[in-house]
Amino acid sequence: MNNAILSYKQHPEAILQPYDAVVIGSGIGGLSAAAILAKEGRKVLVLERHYTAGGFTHSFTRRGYEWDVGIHYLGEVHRPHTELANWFNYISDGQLQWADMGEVYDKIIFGQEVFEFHKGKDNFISHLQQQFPAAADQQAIEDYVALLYEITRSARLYFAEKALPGAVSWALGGLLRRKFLHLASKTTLQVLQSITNNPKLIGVLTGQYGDYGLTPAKSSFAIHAMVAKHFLNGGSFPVGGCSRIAQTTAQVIAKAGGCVLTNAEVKEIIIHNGTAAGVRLADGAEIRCPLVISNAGIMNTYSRLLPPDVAAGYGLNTQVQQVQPSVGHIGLYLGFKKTAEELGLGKANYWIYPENGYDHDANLNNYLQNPDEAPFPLTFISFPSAKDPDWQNRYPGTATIDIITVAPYQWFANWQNTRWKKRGQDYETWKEQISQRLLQVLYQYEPQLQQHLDYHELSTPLSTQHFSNYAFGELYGIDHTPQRFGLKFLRPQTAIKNLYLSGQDVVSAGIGGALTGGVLAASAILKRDMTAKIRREVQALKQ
């Protein structure tokens, strides 16, 4: 464990060893690809610019509290035979445990109207039908769930095609992608309006749109369906906190002689004779290596890490012009000197919208035009200390809450050339104003918390930019529009020999999507279907 995650500042000698592969970025897409390669005997070095490993799976602490920045819940992992459960089991050597969030995982709230999402397909349908008794609405709910299953079944072939060699992909790609793209090429709103004309029902069914960052009129139905289906059987939280993911996966990487190296910013990917040959760090040090995997996102990789003439020579700059960064966000992190039980906090997430605000696109447009007075278009509230059964062992007598809302990077552009924690009083004053507005939303639904708040801290897209190195502080990599899913170049293997992509840009938003990107990257590199091998090995261990 001690040698699994090292700091480059304390251990500069770590880069002097020979490695079979270098991974840029220690998010779950990079860690999973590295761990799978390690299990195949490859010695892998994972380089992370941040002082903490894990990307959006990392945690941070302040004044005796801990918050998870990217994982608020996961679906499918608590069900032992699912693909996602198998993958996490494999890359962590079975060390990760998951706590079920219970019967209700999400509450969709419009003013005082509350719609609960209950786990299990039949429960989900029946509870929503109780609140939508009209025959047409009840049929629409059933049709909606059927569509979720239809597109997610076809997604398997669509994503498998991404790992195929070029010639095989050219021959079979159209066939493998066709069924998925039939619905993926439509917006979420277009698909839902084809089954119902009830705006309230559409507003409720799309109440998790913050999980992928695009409103119904702009998002592909594919990303909506994959997220909604992902949680249909309930949500879970990692026991011991989200940092356990990087800790356990790094141990697997270390067993093959590799490690995760923090404070190690990559400045450039070295290309020699048309082949990726290693990386150059920000301090000028070079690491020569026969294989480079970038988990830094397609925009960072092609626009910032590759030499401009190389990117232009392979037409990669043209590819970047066809994608757009996803949404920025504000995160408010709260600490309380009482336990979640004492405060009466449950495990279900709150998705709070304006009263009668069933049109999410209109809510967002109103907010963007009048941010100081319009209600937040979306307020997501998570209760991590209530979800984690190990919390009181680590932080006894305390509780934490995360609150997230939408915030474009442009609002904070005036401070983009300032340093973290030193951006000036105007910045801090505005942050505090936003914090107080978000707190008022929380207190509207949990008024008992007001007298117990001990600490709060707000992050902005500048914070995300600082730690993740996304140019615009985006949360979900590139936008999940209908056009995005038609782009064939969003795949692990790039036009440059021995340079591969991993993470959510290869597949889709979120931890599950990024993990899938890692599995596909490893499959493409090893030229074999690693999903099948992982399934067999994990199942064999359980017998």
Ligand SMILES: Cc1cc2nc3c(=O)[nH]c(=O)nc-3n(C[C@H](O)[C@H](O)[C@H](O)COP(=O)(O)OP(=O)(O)OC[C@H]3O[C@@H](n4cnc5c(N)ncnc54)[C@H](O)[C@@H]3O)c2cc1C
Contents of the next structure:
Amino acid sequence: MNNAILSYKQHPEAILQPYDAVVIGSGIGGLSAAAILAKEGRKVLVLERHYTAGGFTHSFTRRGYEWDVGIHYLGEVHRPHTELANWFNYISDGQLQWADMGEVYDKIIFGQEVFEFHKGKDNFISHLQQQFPAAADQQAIEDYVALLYEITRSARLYFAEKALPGAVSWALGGLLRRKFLHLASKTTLQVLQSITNNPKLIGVLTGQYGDYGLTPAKSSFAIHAMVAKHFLNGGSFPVGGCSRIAQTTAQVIAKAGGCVLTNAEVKEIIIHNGTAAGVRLADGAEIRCPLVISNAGIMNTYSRLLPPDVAAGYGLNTQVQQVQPSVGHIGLYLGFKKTAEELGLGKANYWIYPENGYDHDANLNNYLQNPDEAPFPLTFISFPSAKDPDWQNRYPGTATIDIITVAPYQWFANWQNTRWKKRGQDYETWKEQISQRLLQVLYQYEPQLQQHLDYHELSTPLSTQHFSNYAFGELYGIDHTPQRFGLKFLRPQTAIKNLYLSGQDVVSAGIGGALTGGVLAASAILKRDMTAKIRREVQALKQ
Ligand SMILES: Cc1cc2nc3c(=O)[nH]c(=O)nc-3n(C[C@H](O)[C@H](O)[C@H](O)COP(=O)(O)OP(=O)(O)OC[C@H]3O[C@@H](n4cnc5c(N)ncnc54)[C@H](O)[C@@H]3O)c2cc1C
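We have the form predicted on its own; now please give the form predicted in complex with the ligand.
Complete assembly follows, chain above in first position.
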């Protein structure tokens, strides 16, 4: 029993107390902002519409298995003293632990050709160079890694600017953003084509594009570089599963008198005299509060949670028109009555592409035009029970696997007005066809699994819409195009006094990006650089 996480259904009285801040949504962006404010003595109420806390870090169980939805691996947290490790230590009071995935974190697979991403900059370079022996390719790999460092170094100033007050940002913003935007305003493909003309090398280097959901010709090089660099020193997984994140941060929030309330859907943000003054829940209950932080995504916040006349009055409706929702996804969750070890499962993720399919944009276009015949443009396979050293304590004798591919929301729009689990036989039949196709991809690489599959369940963009409230079942909030990074309004401060944004839309998709959104939101609210404070406090604890 975790008293820091309560259900509104069972504890309606939780909203009756006065709070210093209300956070809409318990994703890592909301939890981190709330936990940092709590550490500054603020009493924070986190409202979550789902029956479970954590946003995309939540886990769900079925028939004796547990799956995580939005974490397959994280970079940097398993290394002591990194900024991300410090932040997680801070918001969880040091209660989170991370299990290193080992030497190889990703396998990029084209048919039978396998390219391994080895942890550590030099290892990464040398292993890839072994498979690309031509002198020009060897140089391109070195240049590529140098570019990852170049843009991610400038990212620090670019993102720090987002927490600055208006006047300071006006004076210094251009300077702080310029270097980052030089490369961020180009597509991944443009930058890679400037260092190599080998399409196979480009296909391999962009083999993790599913981590940000946008193909090389469409994505900003910034998101590509931030993700690739994030994992360059390897991947890791939360010990005890992803739900540990909400459990531990909620304890920190509770220490200051706040709590995380599930089954509590916010219907509207109350604006009084141009200032955020609280929220109205779906059942009509009002919570008055001097500070509102929305972790529900910019599209939800401006298009659905603010009264339309308010959004129009502040020009927020036109801001939303400048961003696009990211693509939807299909997730196949598998359960086996054998351990990962017995099944011979490793920890590295598989990124599977069509044979010789080095052009990811062409693969995706082909699939979008012929969904039933074309091969999946990417199949991501993750082995969570092999990554979590605590798994066998919690679910002895079992293993799980997740498989993900892209799928636009429009393919499922016919069923958008149906209810979860009651969407009809035609929906179930189509889901089963897709499940079987994905299983065939898995069995091609791990044939021993075929006889041991015990349970499978497929999620679609409608599941993401239903559980996570993304209107188009978006996988990663708003798309990571070059244009996105030029939009100054993607920052915690909004045009409305005392209304702040947090999470992935403020910074970028990924747990690290969404958490940075929370740190920036807290910094903007407290008018203080919380990154410096956290660094100092975590270091002091270690001495
Ligand atoms: C399938 C999948 C796999 C992923 N894999 C990885 C990975 O391996 N590594 C990685 O780093 N990242 C991964 N990501 C991305 C990462 O999970 C997200 O970028 C991140 O969790 C987003 O956090 P957030 O706080 O911004 O939003 P969310 O986690 O989406 O939280 C928003 C919350 O707001 C709630 N909400 C919305 N509207 C309301 C309302 N009206 N009232 C109350 N609550 C509301 C939602 O229910 C939700 O809980 C993955 C994502 C997905 C979907």
